[in-house]
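In the form predicted alone, a lone chain appears below as structure tokens.
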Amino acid sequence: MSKTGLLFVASEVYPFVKTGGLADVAHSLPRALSGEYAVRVVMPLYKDIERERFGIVALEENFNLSMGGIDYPVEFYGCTYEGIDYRFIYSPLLCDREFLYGSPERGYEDNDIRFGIFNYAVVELLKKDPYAIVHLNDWQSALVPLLMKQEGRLLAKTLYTIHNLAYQGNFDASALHKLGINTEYFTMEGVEFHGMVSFMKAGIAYCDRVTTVSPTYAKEILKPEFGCGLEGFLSHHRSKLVGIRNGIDAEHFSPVNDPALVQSYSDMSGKAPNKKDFLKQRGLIGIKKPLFVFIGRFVSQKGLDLLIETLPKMAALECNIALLGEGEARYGEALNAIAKKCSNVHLTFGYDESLSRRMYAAADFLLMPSVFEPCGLNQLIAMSYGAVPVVRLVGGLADTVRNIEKYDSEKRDGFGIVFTKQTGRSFMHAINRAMELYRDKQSYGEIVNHNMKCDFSWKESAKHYVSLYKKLEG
């Protein structure tokens, strides 16, 4: 008996391209689902993707896609990678850019057209091949349910996952015509959002089910504090909303077989060579001092204001601090100024997958002082690599990191330092607790070794997705 077809749609997938956690999810979740479904992943073929490396080949003749009265050339490509079938959509306007979505400061002004092309091309795929389920991710693919409804003859059921509600794909009302969307959809119940066209609203309004990436975040986004203006609309559609915690690829993120590391390891005793090498490479002194790391985007959401406020006080402690990321210039400049003043603070700009792995392996603690966090993958990776997370009690962090005061070796939860208030005092208190834990070698070792044995894979979460798919299939 052949498996049911599942089309998984994402604007980025690791290892082809990556700007954030969506790429990791779009790589690992389809693999976890492939035992139950015939999964095909579709994404844009950006210019920086190495076609020869992945064996990506052209599949069909070129064709023109008509959108808003204008024709756009589109080509389909494909490959098989790690047992998963991939389809790539190439159109010059969509793919031939320096960045995926725009600079760290702002998105491209024509992203409505760019990802409109992507969504229309996905619908063309649906016309060619039958799929029972279409799983869409974030605003970049959120028009698909509306376009399917407009098309009127596509029977696939749609599930739309919100990875971060703050990025909604909102554009000027003129986008309605440019995207070829009927004016009947430009209503409060449809794509209209404060006089603009909202891709995300289209996904929420016209898909069959909505998921987000942790149970706590699913509750938070119904409140004004976290709803980004969509809390009322989401509350109206709450009957089809559910939160499912993200997982990580347990093989891909494993210190046991990670080629980026100086030495592989399976428990805390093997971390020392990695820490020693990292400190030497970065000019940081003191292997016996705790090493705190921050890995992520330099944006407000990640708690950069709080981190910058607290960093000089942290640097006055007997510890080392390493930061890796890119984002808004104002944050980068502030961090750079601190790193120049403090010899125990090292800053690396940019995205470097291999370096991030070495940092997880070297670190004693991971810093995640997020203002909001839909799920977060960093804390899961850190615990797998034996770094204790220091996190704020919010979103997916609340679902994945239990406070060490409640440590129970019998539980399969991950444990870390948890703080509640987005204040310098609360965060600094958490840092001091981390320092205290580090001095208690026995307790620290127990937490680290416990976390490294926990299962942060997709095993259970994938079951929840399969259950939702089955319900959609009827």
Given for the second form:
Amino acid sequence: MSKTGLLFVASEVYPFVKTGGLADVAHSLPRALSGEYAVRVVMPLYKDIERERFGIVALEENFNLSMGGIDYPVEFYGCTYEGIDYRFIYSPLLCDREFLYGSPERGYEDNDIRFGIFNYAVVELLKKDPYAIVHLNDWQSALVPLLMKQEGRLLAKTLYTIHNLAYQGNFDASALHKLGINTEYFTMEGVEFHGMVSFMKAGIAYCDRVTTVSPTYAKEILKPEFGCGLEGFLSHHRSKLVGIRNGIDAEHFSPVNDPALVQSYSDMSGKAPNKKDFLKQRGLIGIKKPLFVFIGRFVSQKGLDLLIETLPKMAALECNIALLGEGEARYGEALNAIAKKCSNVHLTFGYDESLSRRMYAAADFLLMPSVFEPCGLNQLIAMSYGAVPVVRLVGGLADTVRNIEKYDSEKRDGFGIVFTKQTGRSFMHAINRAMELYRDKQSYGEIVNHNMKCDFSWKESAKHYVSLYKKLEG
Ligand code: ADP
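What would the structure be for the form predicted in complex with adenosine-5'-diphosphate, rather than the form predicted alone?
What follows is the entire complex, opening with the chain shown before.
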């Protein structure tokens, strides 16, 4: 029997482009689903994607897409990569930019039109080929169900995953006309949000099912603290909302076969050469001192305020600290000032996949003091690479990292140092607990080896998606 068609839509997919966790998920989840479904992944063909390297070819299906009375040229491209069928949408306005969405400080002014083109082009794909399920991700593809409704004759069922509610794709009311959306949708029940047009609201309102990337985050976003103004709207739609924890591609994120590492390893004993090499490269001294790393976007969500407040105190301890990331200038400047003063703090600006993997391998601890965290992948990667996570009890962190005080070798969960309050004191207390754990070599080693054996793959979570799809198929 041939498999049912599933179109998976994302604005970034690893290894073509990646700015964060969405790209990892859009790479690994379709792979995990491909046993059950005929999956096709669709994304924009941004200018920096290496067409030759991935064998991306034009499909001779160029056309002019009409949106809000204006024609936009669109070309379809395709390739098969690691057994997955990819479709790419190229339109100059959407793809020929320095950044995917804009600078870390500001999204591009015309993101409504750019991602409007993307959404309309996805609808064109749906008209060409029958799919039973369309799986949309984040605001960049959230208009699709509304456009399908407007089109009237597309029968696919839709599932919309919110990877981060804080990024909603809200635009001035004039976007309604530019996007060719009928005014009947511009209501509180529809896309209207404080007089603006909200892509996120379209996804929530018109999709058959809505998911978020962890069970705890699914509950948190119903409260004002985490709901970003949409808590009431989400509560109204709560019967179709469910949280499914993200996984990581266990093959791809494995210290056993990661070409970025100086030495591969399968338990704690193999980490030392990686740590030694990393410290040397970064001019940090003291292999015996614990190495704490932070890898991620320098934005408030990731707990940068807490990190900056705590770093000087941390640096006074017998440890090394390495940070990798990019984001808001004010955070970058503050971190830079600390790194200049403290010889045991090393800062690398930028996005560097290979370096990030060397850091996970070298690290004894990963810092994740997030204010909110829809799921978080860093802590899963860290545990797979034998770095103990130090995390705040929030969102997906609460679902994936259990406190070491509850350590039980029989449990299949990952363990780490969990703290609750978003205060410097609470975070510093967690750091001191980490220092203490590190001194107890036996307990530390046991936790690391336990975490490295845990299964953070998509195996279980993919089953939840399959069961949701099956329910939608009826
Ligand atoms: P986000 O909220 O940014 O999506 P996630 O934890 O879900 O956070 O996923 C982050 C992913 O991006 C992880 O694979 C992490 O290793 C990677 N990452 C984040 N910042 C950087 C960076 N500066 N360089 C390399 N990889 C990074």
